[in-house]
Amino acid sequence: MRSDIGVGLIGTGFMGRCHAIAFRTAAAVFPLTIVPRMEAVADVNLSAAEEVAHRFGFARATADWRDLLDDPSVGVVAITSPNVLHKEMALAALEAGKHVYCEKPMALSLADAREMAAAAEASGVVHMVGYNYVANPAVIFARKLIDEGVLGKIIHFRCVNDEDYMADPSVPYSWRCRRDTAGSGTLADLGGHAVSLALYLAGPIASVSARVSTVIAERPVLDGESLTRSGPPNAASAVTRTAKVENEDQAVALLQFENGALGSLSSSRVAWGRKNYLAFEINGTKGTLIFDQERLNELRLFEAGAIGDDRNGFRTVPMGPEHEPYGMFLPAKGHQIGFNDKKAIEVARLMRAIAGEIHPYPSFHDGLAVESVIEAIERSAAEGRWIEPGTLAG
């Protein structure tokens, strides 16, 4: 028999709407024992909150996110606000006894992420971080192949995550350019996904050696624009000055995994032509796996000695209902799931964790592991030496 739990959503931007879609979809697609009930949505812009409430069926809207914490009908709080607000909101929700589903990155610093993970552990509630690329059936299947030894011993992992949303120098200065509101740059926004995949597929990272750079050092500040807004800039606003970009546009890192494998990752927010280019290659002693987010419903697999040398090469493995949980959405190969479906899989995991059926993943502890690697990358770039994430105090 099904029961339900009230959802309180904070934020109505891109990710806020993705969360709203995911909560609605998960309840319809998955045989959940606890289903989300659209209870309340909060945004500093009340009209935006009201619009999202009407569109997605939330019972009410508010301009104050704290209203969700005082509301006994809200059992889980989803946080999709700008990075600078994640810590305050998550800690307050945990203290109020709410389950917490926080978009990545967890926080602006490793110290803040560690504080959040400790509070989550002490709270006894369910907590998750929104690294939804690990919820892709193709990535889940990749992990299954690795666990079954199809690739043999993993010896190398490489990953790239590039976009071009800040490649144009005329893109205005925003909260994403500031250390006090965004933390790191491309590492917080894109590189964290690469790190989450590395940890999920290849295991803990022992040490890193990295370099970062800011390609566009200054950006125009538009008159009247709020530096905390998450939506698109007002094209009618006049450029009054420029401001210094305080975080990195691109980053590269060499990795040494605890299991002995080597690796690398790179991330850029100024790579012209790239819209959501997230790709990885995993080399093992028996084979290789390749994944490209721009073809997110397939893997390329090479198995050494699988067939004769005259036909031996990569084969494409299209995802289908046999690759869980693809089949919850579609009954046949080739019909393809998408980005929002992965968020729905993530929400289904959250609901199942609240029901006590599975452990939440990625939890705040998993998010802390990602933040430890990002901090190590930043320190390595600043100090010019190998840094061990496990030794960082925050």
Given for the second form:
Number of protein chains: 4
Amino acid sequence: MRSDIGVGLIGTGFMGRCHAIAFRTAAAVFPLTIVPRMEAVADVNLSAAEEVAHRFGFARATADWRDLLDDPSVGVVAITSPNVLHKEMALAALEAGKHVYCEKPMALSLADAREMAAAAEASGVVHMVGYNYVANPAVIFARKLIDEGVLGKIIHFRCVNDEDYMADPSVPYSWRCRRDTAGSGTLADLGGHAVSLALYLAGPIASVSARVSTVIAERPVLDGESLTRSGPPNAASAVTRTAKVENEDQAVALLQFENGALGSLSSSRVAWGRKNYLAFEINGTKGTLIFDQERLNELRLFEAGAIGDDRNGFRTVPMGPEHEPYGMFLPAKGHQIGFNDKKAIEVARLMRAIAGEIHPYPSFHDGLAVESVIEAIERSAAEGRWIEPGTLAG
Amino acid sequence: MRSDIGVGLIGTGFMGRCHAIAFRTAAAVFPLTIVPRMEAVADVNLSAAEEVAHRFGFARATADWRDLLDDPSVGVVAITSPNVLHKEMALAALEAGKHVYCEKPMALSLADAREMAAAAEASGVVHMVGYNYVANPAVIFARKLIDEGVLGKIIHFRCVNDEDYMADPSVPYSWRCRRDTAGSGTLADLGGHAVSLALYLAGPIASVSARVSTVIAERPVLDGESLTRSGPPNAASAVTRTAKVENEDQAVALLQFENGALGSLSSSRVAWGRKNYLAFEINGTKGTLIFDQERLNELRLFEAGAIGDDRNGFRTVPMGPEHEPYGMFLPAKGHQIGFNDKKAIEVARLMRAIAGEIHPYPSFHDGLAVESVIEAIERSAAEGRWIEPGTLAG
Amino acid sequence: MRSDIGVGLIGTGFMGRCHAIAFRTAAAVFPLTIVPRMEAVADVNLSAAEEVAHRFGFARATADWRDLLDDPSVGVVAITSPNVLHKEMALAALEAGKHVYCEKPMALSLADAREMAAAAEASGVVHMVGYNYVANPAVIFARKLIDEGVLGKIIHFRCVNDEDYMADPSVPYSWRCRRDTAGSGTLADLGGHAVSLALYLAGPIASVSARVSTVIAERPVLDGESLTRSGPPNAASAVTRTAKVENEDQAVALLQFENGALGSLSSSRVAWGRKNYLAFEINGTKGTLIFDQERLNELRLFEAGAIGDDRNGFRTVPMGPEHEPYGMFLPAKGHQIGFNDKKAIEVARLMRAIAGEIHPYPSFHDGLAVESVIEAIERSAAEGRWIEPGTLAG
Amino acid sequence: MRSDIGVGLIGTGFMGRCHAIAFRTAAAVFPLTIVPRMEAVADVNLSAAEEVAHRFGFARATADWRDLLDDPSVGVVAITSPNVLHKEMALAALEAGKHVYCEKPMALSLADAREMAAAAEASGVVHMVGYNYVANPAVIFARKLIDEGVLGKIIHFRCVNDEDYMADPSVPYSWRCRRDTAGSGTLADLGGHAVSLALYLAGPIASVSARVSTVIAERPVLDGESLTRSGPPNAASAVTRTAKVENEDQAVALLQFENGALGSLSSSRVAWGRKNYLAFEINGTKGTLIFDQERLNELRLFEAGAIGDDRNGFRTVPMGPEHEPYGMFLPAKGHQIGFNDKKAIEVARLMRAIAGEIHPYPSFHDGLAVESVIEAIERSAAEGRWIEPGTLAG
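If the structure you just shared is the form predicted on its own, then what does the corresponding form predicted in complex with a further copy of the same chain look like?
First the chain shown before, then all remaining chains and molecules of the complex.
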């Protein structure tokens, strides 16, 4: 028997829309026992909420996100608001007894994330954080290869998450540039994704050494633009002054994993030409695995001694139905899923966790582990010494 | 104002499921004036129909596809049944005054396709054929580059559509191997997609020279397997005999375009390692463009003199919101759409055509042009001489 | 014991220089029993001959190539003159009892090539034609994989040789544009290389169907420029008129191999962006092999069932010492040889053939087979029907 | 007028052979004013010395390298002996007034390298260290792009030098595993190359933070195998015990450049599948540049705003005659040089420096800068803190 659960979505930006699509797709393509029912959308901009509700089939829209918490027909709250609001909303939703699906990063500070994780653990509801790249079948398959010993013991993990959305100095000042609205810079936005892959694939990180820099020190301020708004400037806006960017444009870090593996991490929001370059290379004692999210449907795998050495080399492995859960979308190999499908996989996990079939991943607990590493990177950069994330997680 | 139209879906296989997802996704991500409403699913296997109806939100299921035609709540019929049934169903749907969205190939013979196109032209309804790769934003962008003259005059078009789903000789005999159920072999299944790209990008084909071959002459017959069924064999099936494959495993053809360009086409269902290798290279007097559906979110473009020659080379152009309609799915470049999204773009075209906003493409008329080229290739292979598709289209 | 043999080199252009480097390199890196001794260089431009002699260590220079034939210290003649001169020089060298190493194409017409091959067969000396891409370790390894059955039975061979050196319409009229100085166009210059790979890897070609076209019908004539000269125009030259290009800029052909495999060939000298795109894809009943000379140190190989299907994919195999004779140049895999090294491999073959250790390949007999296919392609294009190269070779 | 200079080569291994080829090739393909004359080869194994002398045209062979220093016909000494011998030989050669061309690393310790650099500076002769990858035309072109401002201000430099030649735990214990014969492990062998590129392209390094690890702690000892010998074991050898590996298999480091750029470096000799993966990515404020020595003839370049954004992307730029000094080897773009050609470019620099035409690069002074960074990486790894190479160089 199938039952359903009402979804309350907060936010209608890139991620709000993305969640809406993912809930719809997951409901159709996965054989879920509990199916999401589009119940309500909240956005301070009511007409945006109404438009999304209409388009994606939500029953109603509201300008007040607290309405969702009071509504008994809403069982799960999806939080895609600006990062500065995550904590307040998540805590309120937990308090209201709703399952919580919160976009990353969890909060602007590690202390806040810790508070959220503690509340979540205490709540008894299902909680998840949107580090969605771990839901890519290629990444799931990478983990399977590791678990099955195909790569041998993991000895090295190198990862990068670079984009260029702020590489142009004329990109205006926004909430992303401020400590009080964004927390860290590229680390909060992109670096956390790389950390989520590192933790998922190579395990806990014992210690980090890092350095960061702000490449574009000042950016133009557009009059009349809200600081919580991202995206292209309003054409009517006039630039009359600049403001100081308060957080880092790029970061580099060394990673010492608990299992002895070495690693490194780079993250940049000013790396020209990169659009979604979330990439890793894993070396093990039996093989090497390479991935790049800009070609999300393939892995490059080298296995020592897989075949005669004169015929050996990196294999480009295309994803297919044998790589779960690709087959939910397509029965044919190499036909390719997209970014939104990956988000639907995340939602399907959420639904299955709500149904008690699996443990949610990444939970607030897992999200906290990511934020701890990010915090350790920031502190290491500030203090010029190795920092152990484990000493920060509280 | 938005209105809706009832969808009647025939078939629940790969393409049936794919249509169901596409209708749902298109309804949400595109700002349609006429929105698809999931009305009914038909499949001779009623439980399959019921399962799809339940999963994808159709109001009801039936074992008799003719029910859809009698149902006034159904406005558009999507035909994803085995190829042998396309003609009968399409003609009946047209007769019933429904809009028709028919999977490719249109029919098993050119004569049948011609009859279907004539009926469609006479009908006054909207008709489309599922040559969906022309709906990929990368392909649409390729056409835009050509139309804008970026490549100059087109002088060469080379295309391939290779897969390996029948490369293993133990893949059993099926309806795909028979003339009376499949018509041609790789040409009907894969070659038509390559032709659809050729016609869309390089224009009408004046003449072809071709050769085909059947690589695996006989295949094992599985007892108890229906000939209309494809997919992996039932484990309980026993092989007691083999049967002769009646159509081609691979084909090669030269293409003489009306505009003077030369070209070639290859198609194979027995090309090991290829999964969805629908690829083309276009040479123009000002540049070259390369595409491969196995990396569907990128194009490789060379422009003569775009920059100083010592810095020139093929650019790998990632798709993004500036390549319509990628932006309907994602606001960020390089994040990638998937196969199913491309099919949703096709459905959105269908809906917009029904709303009278655009001409449908590819219509039955366009589909007939594809089938004419395929027929010309088959005849050329049989007769060992150049054949003009234009003389076959009736 | 090692002995040596005097080399007489005719021509000092791209290929003349390339031969000079190759003789020097081969002498050092290969353990030859007969070593080339740089004896003399001939060029109508005596100062060019002297410069090359000085640079590459030849004992003397001459303006008259016939001097080499009269010289008993010259044992082998390397012919790198303009194509129109190959026949006369090769016949004279054979007549003089010299071993002959002639650049491709052998001659401007099949009749001439046939005469040269007959003279060579009758001569008792060693004769080779410079279809050097068959000497690439990657190509030799491809042949080995085929011979060992790794690919199974060959069913398809697709090849291309595209460059863009005449894509710009301002490239001036030259000897390459004339029938009486160049014979065919892209077929003679580039297409023959593709044919040489086809014959080497997939065997004799039974029949071809082809079409050709001249994209740039007229080219500017530079006053004061010799028609036998290629390369960039003299800056002082003034364009006062244009002349009609007499041969094809591009060609496409279907190939029916004697062993039943199908194939196709494209060749263009006007394909923007391509610099040395000599590429092939071979499908066999057990695997697929892909090569591109623009990345000459690697092959892409797919083997059916090499490993579990969820880990299978095309392997990028880097060349190394296990791929003969790469190890003559470098003991370390993946460090890469260059174009000139490949030519040195060809020269080493020549030397070993002179020492009686191996059969020369490609001999004038093998070269004639290439020219026969080129001639068949030209005739097929002219007559619009399938042509059997075997009926042309005399 | 051209003169010549006698070359005395010490060592006949991979690099000895490679130098021999390079001297011969450079003499022919470059228009040098001072040309190398093959004078003598020294190796403790006299028959190896004789074989190389014979093959590569050296006038004589000796078992005692000091013979070269006493020989007035030798003007330049090339040192390719095991690393442990570099210092003694280089100092003696400088003392003897010979020009010195020493393979990398300069020595086993920074103190030794410093002593060598000081002696070299005081000597008045030409001195060079074999960090040859800076001589690749692609790398030279990368530097040119940076110098011309095409990338804007450099903000990030990520580099890797990974191979897998010791990834197999059965690779026996050798001199490479010992501090007293090799100094550091992957850093001395591979990491130095990455550092040489970092210094050449992004400038001096102010500070590093690093960590290293030895993955395979013990390796089998082959009886009867010399510790100074590398390469595959003698088949007759029996393994009776293992010995402890004394230096690192892999290293990771953060790089703080003096110009403000951040960076990272990885080096491994146990990274399965990598053969010559010397790779870098440079981000500047105007573009990004990517290189991988495993495809040594191409660069990937992204330039912000080079063309309309919908057509922009990374360009794969093939090397050609416009990228100096590629044209010395080949007049045609995309035809590709090899590893040995790159070494010939290094030798040509040496010859031109001896002729007084250019400053030698990398000189012993430049080599010392590399060794200082390597030493800083080692110390940082040992001490767990940031180390400034500048404080180490003496």
